[in-house]
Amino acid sequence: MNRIKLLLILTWLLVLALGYRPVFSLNTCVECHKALDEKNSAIVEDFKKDVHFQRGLSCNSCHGGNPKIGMENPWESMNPDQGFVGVPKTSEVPQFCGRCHSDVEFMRKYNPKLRVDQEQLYKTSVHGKLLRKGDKKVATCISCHGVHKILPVSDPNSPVFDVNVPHTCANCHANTSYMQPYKIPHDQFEKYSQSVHGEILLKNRDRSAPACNDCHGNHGATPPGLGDIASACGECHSNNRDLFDSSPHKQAFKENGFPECATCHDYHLVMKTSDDMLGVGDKTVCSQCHFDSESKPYRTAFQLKAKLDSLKNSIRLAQNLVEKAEKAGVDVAKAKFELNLAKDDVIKIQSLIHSLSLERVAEVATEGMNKAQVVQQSGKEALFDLKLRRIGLGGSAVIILILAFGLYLKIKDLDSRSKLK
């Protein structure tokens, strides 16, 4: 007998000597549980907070046995023939949580929007395959949900809610000892934390921006492939996906192994795109592959830049225009949704980029040049009309000042006469 066993019967056997008697009613899982020690305790107040409790579940309901016998002696109620179970082993997990999770008549009592094949995408995973294989330091359902106190997924305490993946995922992928048997990158996390999904999610709590799973999957968890990747991204900017499959890029890309998304943009490092990274020059993404000037990728490029150049630039010189009209007390609401068009374009550009198609680009900047053009024209002709207001009022307020101190004269003139008689 373990000293565990050992432990159960005497706290069971001080329990009856102090004269209590739990009535048929009460769990035995629970009661001896409670009084064995701190740890134990611990589990049963976690248990209440459990998805499975709240939905009506028990202790025996994962691990079996009969927690309505055993007042007497607790080790009835965890006989192997009332269907006692106890814990699984960490290569059982997967299948001790399928057995209700992976059944469909089971499930739909208590959670019928619940996927049923959890299981079964685990077992495709990078984590299911090594577990079959022996690895017993692979995720599994408990790693990730937890043990007795597993919440649902919507609760912004759950590890699995949206915010906490990242940091769920790093409790082993950014632990250096523990990945280095595996001989893949640990600083996933570190970059992540970095990029402009990560700030997105981390800093500003915006569920909206791609945890882990997004990309690599949920119970299925496996690294992208070079094709996976556009899949990925293209999941929430699948307009520059299409783009990008009609560009030259697309059959480049496949034929030298370049990622798609990532050759440019980075994995779990993506910063914030800038349109410093169009065009020719060191710091330009371009340049990474085309740095010949003579070639007409390189010629590309420079003329992509150009072209968005010259409509940004149009519009910085509408907008001072504007501005300037809007401090001197003049109406600019047409001219500014005239502007903010013409900045619409600026945005279409940045994701024409992707199709690499000059003659699209230039379509689109003309358009918006003509637009901020307009607003200039519409600025300066607001700008002339004041002044010639203005001067108008000057010269109103001249000929009023000469009216009145010729009136002033007069008035002088008259009363000199009036003392002279």
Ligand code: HEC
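Positions refer to the first chain, counted from 1. Between two forms, the rigid core is defined as the largest C-alpha subset superposing within 1.5 Å. Since the structure is predicted, the reported quantities are computational estimates derived from the model, not experimental observations. What changes on going to the form predicted together with this ligand:
- With the core held fixed, the Cα of D266 is displaced between the two forms by less than 2 Å.
- Residue displacement note: V332 has its CA displaced by at least 2 Å between the two forms (rigid core superposed).
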Contents of the next structure:
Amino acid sequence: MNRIKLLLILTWLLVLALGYRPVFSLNTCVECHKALDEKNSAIVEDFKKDVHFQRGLSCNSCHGGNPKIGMENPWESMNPDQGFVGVPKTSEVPQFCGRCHSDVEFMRKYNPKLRVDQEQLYKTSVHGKLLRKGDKKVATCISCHGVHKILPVSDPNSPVFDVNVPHTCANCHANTSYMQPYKIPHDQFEKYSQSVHGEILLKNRDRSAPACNDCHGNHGATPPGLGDIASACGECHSNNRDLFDSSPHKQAFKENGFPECATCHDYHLVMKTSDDMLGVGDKTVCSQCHFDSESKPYRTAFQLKAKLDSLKNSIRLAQNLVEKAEKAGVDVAKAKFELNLAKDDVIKIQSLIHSLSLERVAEVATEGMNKAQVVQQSGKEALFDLKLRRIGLGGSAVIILILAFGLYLKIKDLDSRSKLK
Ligand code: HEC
Ligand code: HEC
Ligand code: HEC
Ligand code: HEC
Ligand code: HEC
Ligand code: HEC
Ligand code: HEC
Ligand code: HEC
Ligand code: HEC
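Now that the form predicted on its own has been shown, please provide the structure of the form predicted together with this ligand.
Then the entire complex follows, led off by the chain already shown.
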């Protein structure tokens, strides 16, 4: 008896669970639109993948109307008396989505962790401000998220999944004729794709590199102000940001209106760096502003580069010796380890130059040079020992040969004597 009861309860629970899925409950909006025409059946087909459908919402959750009636007469269910609101105009989209997404109480029932500030932030963005002025070409919620196939942002197929973001923004921003009425450039995507960041995100699909929204924000898309660039870059390059902030450039760049990190690295076209950027030659970034050879910045730039170069030279000499010793069969594991420590000091300096502090750079360069010299010394000693041993080995071989020859003569002598007898 108890078993049958349990079975009944389980079946009832199953029906309840399935009943929550709109696919199993008759919904006149879905049923009728599915059969209307190609466009509408495509909407219904797409909608099966939509996060709203997956969470139990349906057509009427957004468009209003009554999904329980009107299978014979469309205008019954799609009647304003039944709460039908129809399709939002472009200018109304943010409020249309925000009706739920800005409602803390409502959203908490589904996902307490989801932010509810999208509409609010959107209003502060360049897109939102222009929309309010009547510009219909800017991005609204559905330009970035799509419609009827809206996916969770963590879904790799979502247009706002970070690897896809640059393409989503490029739909408009790289479209020359679409953006023609505006005074801003259309080259952001082109430059970004060539940058070290774009290379890593788009080609390697490595999500540690920034997509457009990491610097511009998801919803409050505005260019970071000139003074905020270091903090946008500093989200990831915090060490260099702190060094830059502590340097004399911080204040000087602010006064002159130079865009912090972007002054030397650009912002969309951030390229891999090299030591050639540092110093006083034509190719260096420093020479753009410091060309008076009497000035303190010029001299410092020169010396910073000189320190780095001497460390690299010491490392090169040590490296040559280590390679020689290795070829000769000496065990160089320890020397290689120490050499890597000296190479770490080069990397430290490449970052430390953002402080512009000659003292700090000189200190690390000296430490590194000491490490390289220890390796050089031990390399030289190892090679010298080897030589000695070779000389030693050669010497003993000659002595053995001489002895052997002497022995041979002696035996020969004994032999001839015995024959004479
Ligand atoms: C019996 C069929 C039927 C039912 C039921 C039905 N619709 Fe429609 N719906 C139509 C037809 C026909 C159109 C007009 C076709 C077109 O313009 O593509 C339409 C148009 C629409 C439009 C576009 C309106 C516009 O201004 O362009 C929306 C949105 C819509 N329906 C939503 C719903 C929702 C939500 C429900 C359920 C509450 C629903 N429909 C129920 C047949 C139906
Ligand atoms: C998350 C909210 C949301 C849900 C859920 C939703 N829609 Fe829509 N729908 C929109 C928005 C926003 C637009 C306006 C799109 C635009 O302007 O390009 C729209 C447009 C439409 C249109 C007009 C399309 C056109 O190209 O003219 C139809 C028809 C429609 N929806 C039907 C449906 C049906 C049927 C369902 C359920 C299967 C549904 N919608 C579910 C938000 C929603
Ligand atoms: C310019 C493109 C763009 C516009 C316009 C836009 N979004 Fe987003 N949205 C994004 C990006 C990018 C993400 C975040 C992806 C991530 O977290 O990596 C996102 C994330 C979200 C999320 C997930 C929670 C969160 O805040 O991270 C929701 C919900 C959302 N958007 C709703 C909206 C609504 C509602 C609107 C309109 C008021 C809107 N979006 C307008 C690009 C946009
Ligand atoms: C009827 C209320 C309602 C409306 C209107 C609505 N949404 Fe949603 N939306 C939800 C709910 C509920 C979820 C699911 C939240 C969850 O469970 O994570 C959701 C999820 C989302 C997500 C996925 C967030 C994530 O988890 O990554 C995006 C993106 C989104 N909505 C965008 C939109 C856009 C764009 C519009 C307008 C076209 C819109 N929504 C209109 C209620 C709504
Ligand atoms: C539907 C087309 C469209 C999409 C998609 C779009 N934008 Fe825009 N965006 C515009 C238009 C139009 C403007 C207005 C141009 C202006 O500012 O004069 C604009 C302005 C901007 C501005 C302000 C530029 C300035 O200095 O005035 C930024 C920043 C921006 N968008 C970033 C983004 C990012 C990041 C994305 C993707 C997450 C994105 N946009 C997606 C159309 C779009
Ligand atoms: C590493 C950070 C970063 C990334 C990634 C980034 N931007 Fe920018 N973007 C900036 C900075 C900084 C500025 C503004 C510099 C200024 O104010 O002069 C800017 C300016 C803009 C502008 C204003 C016009 C212009 O070109 O100066 C638009 C539009 C824009 N970005 C769109 C995009 C798009 C689209 C992407 C992705 C393809 C993107 N950005 C990626 C940092 C970034
Ligand atoms: C979301 C994180 C993130 C943001 C924001 C970011 N970067 Fe990067 N950046 C990376 C990653 C990851 C790499 C590649 C790994 C590396 O070389 O450190 C990289 C590489 C670089 C490189 C090349 C380093 C080299 O070894 O040659 C430079 C220069 C650079 N970024 C500058 C910037 C500037 C300037 C900004 C702001 C306009 C910025 N980054 C914003 C993550 C970020
Ligand atoms: C005055 C010019 C200048 C400014 C401003 C500047 N950098 Fe650099 N940066 C350089 C030079 C020069 C190098 C190359 C050093 C080398 O390789 O010898 C470099 C190297 C780098 C590297 C690669 C080396 C490393 O540490 O991984 C990164 C990343 C970087 N900079 C990020 C930033 C960020 C972030 C900012 C802003 C907080 C910034 N830079 C500001 C000139 C500058
Ligand atoms: C966009 C212009 C610009 C670039 C590029 C630039 N600087 Fe400067 N730098 C300034 C300004 C402006 C000052 C403050 C006024 C002054 O001392 O000339 C300054 C100050 C300095 C100082 C401080 C001198 C003191 O009085 O203590 C040093 C050191 C310095 N820069 C080194 C460098 C090095 C090294 C580079 C290349 C990696 C570099 N600068 C690139 C503009 C620039």
